[in-house]
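This document starts with one chain, in the form predicted alone, laid out as structure tokens.
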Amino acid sequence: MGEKKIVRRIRVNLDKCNGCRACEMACSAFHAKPKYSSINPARSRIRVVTDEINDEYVPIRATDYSKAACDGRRVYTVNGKEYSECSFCGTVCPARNLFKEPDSGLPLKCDMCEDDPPQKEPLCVQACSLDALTYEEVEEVVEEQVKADELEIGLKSLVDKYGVKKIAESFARISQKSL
């Protein structure tokens, strides 16, 4: 049995999204180094999947890292057009480059714009003038999970890509240079 916790989440109302991508711009600016110094949607933790011909827009947020790609066999029909399940998936996986840091290839994950001092709500929600994205905090029973931190996720991704031996050799070289 889990315990009750406040769960933070962003709800998406597809009927309100017009594909303006303000959420992507706000997210990428917030996560720029230094903060707000640039806008690069490739670094955004939210992406708007667009089908402009049918006037459909779906904001997707980056979720967990997966070493393997799923089978992706489900097909969804929306207003007569077929979409693969990958179209709506926020998982960072080897099957596509969505939600990967463009320079390093490390996975990106939505952190709800955690900051010190804390934001009232994530910047993507603040930037959405049409209320297609809304922030909520709800009390839910959740199972206790051990979450990997950002560093651990990045290291795991590098190990998956290059192997433990190559990462250990690189770490040893870097350690020698810093002494």
Given for the second form:
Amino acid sequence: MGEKKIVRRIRVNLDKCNGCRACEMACSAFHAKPKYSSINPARSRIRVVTDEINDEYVPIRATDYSKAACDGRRVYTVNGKEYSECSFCGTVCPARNLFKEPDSGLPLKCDMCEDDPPQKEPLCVQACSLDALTYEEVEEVVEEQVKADELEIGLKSLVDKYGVKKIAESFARISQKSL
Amino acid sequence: MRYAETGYTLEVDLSRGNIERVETDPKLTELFLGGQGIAAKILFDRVPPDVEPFSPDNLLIFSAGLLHGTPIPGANRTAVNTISPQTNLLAHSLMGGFFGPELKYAGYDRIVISGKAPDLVYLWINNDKVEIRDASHLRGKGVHETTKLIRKELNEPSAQVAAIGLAGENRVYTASIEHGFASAARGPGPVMGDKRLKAIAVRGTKDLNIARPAELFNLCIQLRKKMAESMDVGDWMAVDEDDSFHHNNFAWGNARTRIKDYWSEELQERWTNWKYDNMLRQKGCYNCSKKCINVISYKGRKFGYKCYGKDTYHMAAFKELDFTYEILPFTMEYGLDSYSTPQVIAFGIELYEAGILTDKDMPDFPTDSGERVFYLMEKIVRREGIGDILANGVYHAARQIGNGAEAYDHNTVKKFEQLPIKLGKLNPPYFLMIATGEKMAITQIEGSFPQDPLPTIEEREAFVNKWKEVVPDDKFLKWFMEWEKRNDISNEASCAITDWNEAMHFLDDSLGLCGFLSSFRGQFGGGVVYHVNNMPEIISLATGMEIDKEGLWKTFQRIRNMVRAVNIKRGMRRADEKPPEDHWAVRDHEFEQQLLDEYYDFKGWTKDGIPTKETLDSLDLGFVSEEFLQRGILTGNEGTPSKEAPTEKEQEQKSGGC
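Please give the corresponding structure for the form predicted together with its partner chain, as opposed to the form predicted alone shown earlier.
Below: every chain and molecule of the assembly, starting with the one above.
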């Protein structure tokens, strides 16, 4: 069983990417508070995985947080070029330093630039003048699922990192201080 | 809070291993913007004229532009400045890519490197953590191999790396600093080698603040759209395969031979196939939608090039494009400038053919011109035998070789190799630009006003239609509309054109903008995205600094005179300001000197090309005039050529000399 839903999709054409990382710039600007007030690609929820010598430029977007790195990885050969599976993976995991808030280390997640009023397209797509990133909305039947909100994702990663006990103690301490 | 800039300079003393993060005075930004502007001020203040380029006291400065790291598209060219061993003057050097913006995100506007490391090291900048690390295992390694190894050992694939290859390590004067497929040439490579600094790796994850965020971001979206749609910005050579211009008009070999009917359709088709059959991608620099860099994989070797860099080696060797594809992977790994190096090599070959260099100097010298280029390249990067002399560039090598070799140094200005252009009639603005320019290459000086008149009024009107938005003053439109013959243009126009052309480069190089979007590109197509009419608003939105067009123009003049002050202090004078004798076939010494006088007048410089006290003081450069007075460079009574009291000698001549 499932329900009909509009799925927002970003198409990525690797052949059209010139590796400029304008998408990262725009994402970090949009998610700055106040909006556009600072730029920092390390905070971006899209990153162009780059290896110039291998001619590898793969824009990927931050998806889910995982406390463990996967224990096996594939290496793909596409048109004679080798890509690690990680180059296509948006999971925030301990295997690499990607999609983590530079200050707190907490995981970042792409929210497709939710805004009020809504943006016509996510900012990374708006910033890509080469159509390496394009946006479309399609209707799909999806299984119902509970959407973890940002707080829950952040908290879960902290629990994974420090254990429930430590987090509970800290929470109690902070609560007392702010009372 | 500082906007668009971080407000910090990273000071690294390689002799003592001392590293400091130093807060900068915001006043410096108001006066010199950033990039090369501030670097020139630092070199003036801190490198006395008696300091040799290969002295620990020489500084090597990597500067982000003022607009690097902001949303402004195409703000990514890093300036590298030092005192060049080849010219003994300020080295003007720029590289595209990602280095400057990353440096900003690491929290620094520039790196000032002094001293000399006891052994080969590299610098690792990771936000606030900065280390000088051993690089002995990277000795002799190619630049891309070095980049790869550094990223791996730091476990930081996102680090941006600028490195020298074997040429830089061996202090070859034409060595470049390589970063990705970009490179910084014209002086800093050998100085980096002298300081035993193999590479700089930088990773930054800090915020860069914007003064008026929403307005700037919206403006950038519009600029980006214009850039993407326009053929008037970026490197047209990346898409236009008709390169008859360089091959039919530029001189081959040692800037000697023109082949006016070289180009053909058959050749174009063949070369186009070579390119596209072997091209992996056309790449851009940070936050720029243009695709100026052709990345090629040829016979299993990867390399990148842009613009005229695709022609220099095969034109030096009288070969075809495939020769350039053969050699570029090597010159790139060695870290060699592809503008000056082929000229030094062609000069060596010519000396051999003339019998000035012999088999004793060049044992087993091949007969094939392409093999000869490879032979000399390998000798030069290792400073082996004759390579040790040629590694000092054409000017110095000619004098070291002697025996008539000086006459073969026919294409240098201020001891630096020029583009191999040999033409018929004098082009007055070009006379001024080549003579008085201090960026050493015409591509870094020309660019806003077209090189040639357009034949019909209709064509001129069509050009002016786009160009009118970017001109600083309508007088340029009038001059262009009335311009019929290349050599027939008023001195007034020649002076103003030179000034405007230079203005755009000096602003770009301080703001960190790319010349393909701005200073170099207006001459072709007219529709650049950055110009003096929109730069003030862009700077204000990013930095919060209030600046208008007049203020920006004054800032240009200040930076221009600051750069000149560095060189005047080191002894540069009017006598050094002359294009190669054979640059034009038809010369008129009297006219040229009159034009030079008028230009010095226009710029507020003395008859010897020194900025007057009045000029310096009016540009808030009182500290320069003070030092010039102390050093006896100025007396304070000088005027410009037309206002100068005639010297005794001139009075004698006027009165007949007897």
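Please read these numbers as outputs of a predicted model, since none were measured by experiment. Positions refer to the first chain, counted from 1. The term rigid core refers to the most C-alpha atoms you can superpose between the two forms while keeping them within 1.5 Å.
Trainee: Where the rigid core has been superposed, how far does the Cα of Lys81 end up moving between the two forms, given in Å?
Mentor: Once the two forms are fitted on their core, the shift reads 3.3 Å.
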